[in-house]
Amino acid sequence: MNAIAEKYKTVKIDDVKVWFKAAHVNDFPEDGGACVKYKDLQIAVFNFKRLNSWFACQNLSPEKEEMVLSRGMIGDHKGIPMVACPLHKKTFSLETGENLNGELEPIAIYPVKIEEENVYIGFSE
């Protein structure tokens, strides 16, 4: 692993320290995603409308190591809301972070809370 995929751990409900104002939920596409920058950290942010749920995970590829999750297409595996990966098609799961082909470590996620039309972040620093 290398020293930037090293930033992102995921975080769980219990340990959000600081919700983070990410922007207006207009400003996030209906089915699919954008990236948010919270301190040195790129978030994908997915609106999943046709869940009416919110989504997100690191923004970096963990096997191309760009950062483009965010680009990917979102839908779901086996009722497991997941994004595949723009660049080689590797999916992940949206709600544990775990590589749904087998192939890659999972990646980073974080709870979505919405308030008064806005997008929060949960991160534990």
Contents of the next structure:
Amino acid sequence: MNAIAEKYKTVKIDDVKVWFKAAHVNDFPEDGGACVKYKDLQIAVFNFKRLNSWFACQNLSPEKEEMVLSRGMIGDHKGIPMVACPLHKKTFSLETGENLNGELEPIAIYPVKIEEENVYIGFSE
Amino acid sequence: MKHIIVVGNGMVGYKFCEKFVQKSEFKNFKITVFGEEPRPAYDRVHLSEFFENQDAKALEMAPAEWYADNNIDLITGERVSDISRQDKTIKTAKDREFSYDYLVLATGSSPFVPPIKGVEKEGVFVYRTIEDLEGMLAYAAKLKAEKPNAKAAVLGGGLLGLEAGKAVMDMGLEPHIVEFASKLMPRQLDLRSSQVLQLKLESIGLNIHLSKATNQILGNGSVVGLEFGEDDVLDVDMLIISAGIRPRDELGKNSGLEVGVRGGIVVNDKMQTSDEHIYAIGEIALYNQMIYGLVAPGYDMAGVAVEQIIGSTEVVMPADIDMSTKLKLIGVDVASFGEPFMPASKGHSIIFENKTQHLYKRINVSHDGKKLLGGILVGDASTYNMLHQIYLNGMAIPEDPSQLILPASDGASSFGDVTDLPDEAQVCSCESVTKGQICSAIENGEATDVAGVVSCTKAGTGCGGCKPMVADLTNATLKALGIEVKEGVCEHFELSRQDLYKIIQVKGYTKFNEVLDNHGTGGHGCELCKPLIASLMASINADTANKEYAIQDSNDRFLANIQRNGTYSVVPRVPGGEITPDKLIALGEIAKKYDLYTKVTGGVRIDLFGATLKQLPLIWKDLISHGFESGHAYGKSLRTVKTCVGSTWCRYGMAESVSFGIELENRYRGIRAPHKIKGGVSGCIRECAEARGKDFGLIAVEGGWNLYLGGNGGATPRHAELFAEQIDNETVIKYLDRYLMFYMRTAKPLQRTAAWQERLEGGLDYLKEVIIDDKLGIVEDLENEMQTLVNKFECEWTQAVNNPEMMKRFNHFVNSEEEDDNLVFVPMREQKMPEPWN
Ligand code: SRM
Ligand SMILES: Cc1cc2nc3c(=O)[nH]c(=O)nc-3n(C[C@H](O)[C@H](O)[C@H](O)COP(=O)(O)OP(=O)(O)OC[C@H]3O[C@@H](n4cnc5c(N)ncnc54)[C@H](O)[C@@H]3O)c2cc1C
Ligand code: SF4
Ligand code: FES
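Since the structure above is the form predicted alone, I would like to see how the form predicted together with its partner chain looks, so please show that one next.
Up next: the whole complex, starting with the chain shown before.
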């Protein structure tokens, strides 16, 4: 793994130190995603309207290390909420980050909360 | 607890472990595996796929955790260097010692490198491991950066050499094959079939040099050429040696096991070497005085060794081993089975040859005409699986055996279907799965579809050659059980595309969620059903991709084709390929302004690459102000109608091909279909527009146009079929409206017209009945539906740049105006390209 992938580490809700206010809920398409910049990180944030939940993960696709996951399509595989990378349709669980149709490294997942119609992402630093 | 040491973690060594852990006796054993390579066993048979994605993990037979989970100690990157048979111990290159009760040698083989002067030079490679391929890729990249037309040769024109030749081509180097014998694939093909194969390979760009003995590899440090004779030199910048294999029998030799004169450790039918505690399996084992360079016999050997060790001593290796093979080059069909060359004393041969179509088929039949003994297929191996089965199972053949290879005049198949095979017929030879096993997996409910059969029987997980047959068998068995064969588009819909089309049309749905909630199986959709339903709603309602953009395929979502590094390409429409100098200048200026890489596409228009998400709408604003509109290069919709210059300029032209091409392109632009659609219009039979390679093609003749339908380039090229002759412009449009609409209503997802037409029951005649004779009474509807789509056309880029709400999606970040900081471009010739993937 090279340096840029190493910057992304899953943050558990208990480890959140900073709730970063990213944008207004309307800035994200329903059942789709957009990308948020936090320090030198790129985070893909998804408004999973059908589940009434929000998910966040690294924008970096671990397959080819390109910043594209926020542009992927979301949905579910056997009930697991997932995002499909727009480059080669590798799918990742939005709950655990696990690669569902291959053996790629899992992606990092971040907690999201909504307060007063604003989207916050949880970081540990 | 007995300890087994397996030396070699290749395909066969792995298979030994896999078969062992399935045995209940495994609890009484402990397995330790040593592998010299740095990674766990991988699928060497599909090694060439590494060129496509450089994804070593995808090739793994099982991940490292699998061994741990099954209580097997896997030690990679450590070679076994010695065996001490008296003490029953081995020593490794790291000087560690281990003792064994049974030793299994699965050390495989290494490429044979002939002792030619200069083989040590830089740029000389062999083709066996992932490391070999990584080395080649790096070297090829370096060569290409230094010179645009670098060449590479493969030494050896056998099965593997040809595969390597294709790899060279895919790496973008000029490929040359050098063979010592006077024919290609000397072990599998006779002279005539090899000549046909040669023509075929030359037609796709491989350069072939036969009867060439290489005396010397030239170059000062690195390769620059091969010398055959004094004045006979081939300039090449890289060389891949594929001159056969040599078993890695060092351990056997050093420890005094019996080895063959030409190498290989001698085994009996129990896979035992001359030491009863030591077994040898796979490409190291010399059985019946032969080394079998294929996985299937190796897997069988692994199975026999497992049975022997657990005490089922009656399981032994059969004396006859099937060496039938199919070459797995894309676009080139070659197969041989049974006895490909047969002396006249044993039977007679029937040969069918058509050099212009690169076809050669030979079957060898017993003197009494009852049995198929073997054969060769070049150019079309679609009947290989069936012929192979007839041969393996000694099935009866038609009274006139030539029917097995001659193109049937009535289109009917001359041999029965898969259900006629006996139950014991081995359908998957890699995994030894019989027809009976496949059928019973379905009959007893273990599997309900092809994926299920593959996962519970393992059929098709080896070379994959048997997959079409596994699918046919599965579907036939399901049908026989009265189970409807599911054509559902994905786990969220059990309905086929055709059913969904009807439902959306009748119910008038306009939102993905309406369709999913009313007709889905639950869940939230996925990357298969979302774009499909988006496309259906667009086909029916003339929606553009701006509608509900989050369900659009990723390219449609941003109205551009995503490129390797996440930037996009921009392709404005240039109907018929006709463009004014002013528009050409505008394209050039816009490309310069945004620093875009430009090239002329294979579809006769201009592609501008390297636009960031944020730049897309800016570029399009400029383009639109110069009169351009979307070219839909990203959509499953009409791409281009390629034209030749035609009668306006050309001295042979019979009609105005450009004018008509423009009219057709403007008529069908923007319409969403199951897959992309391309057209071509040529002004005379010289066919400069390659119209017969397109979904629809027109060729001007005396008295009107000849209309051809269902052509395709791409991976499975097919010429379009002649549908109507000497018709006028108006009739062409009428037929095309009906044809395209009928295709849009009934094809499967992502099925081009060629594949759809080929599978249409009743074929071209049926199509004529529907479209010309109106057998189904639908042509009026089809024409009206098409006319509605034509009338409602709107350029989706114009729509997007004029709507601030739609423009929001073209930002890399929602909370910052910055661009993606991960983008790196490098210079290439006078332009730029994304940094290569490593
Ligand atoms: C740009 C272009 C290559 C070029 O630089 O010349 C091209 C580029 C791509 N082609 Fe093509 N094809 C291009 C002409 C062709 C042609 C030639 C032609 O149109 O006459 C063919 C063979 C003819 C045919 O389609 O039958 C062709 C057969 C394919 C295929 C195989 C289709 C098939 O049925 O087998 C694919 C794969 C697919 O669509 O599933 C493909 C897919 C692609 C994709 C979309 C691959 C991808 O997923 O990224 C490429 C992206 C386009 C982009 O980024 O803009 N491209 N592609 C050509 C664009 C033409 C245009 O102006 O729109
Ligand atoms: C490009 C390519 C395409 C092919 N295509 C086909 C095909 O289409 N169909 C087909 O049937 N076959 C094909 N083959 C052949 C097939 O891959 C082999 O038959 C098969 O891999 C043999 O398996 P094996 O385990 O005996 O040997 P290998 O897979 O070579 O494994 C032997 C392993 O043992 C290791 N080893 C050797 N000595 C030692 C030692 N002393 N200590 C520790 N480890 C050691 C080696 O490093 C190696 O990893 C192809 C081969 C190649 C290279
Ligand atoms: S197809 Fe005919 S009209 Fe067109 S360029 Fe060729 S020769 Fe001329
Ligand atoms: S025959 Fe090779 S995978 Fe089935």
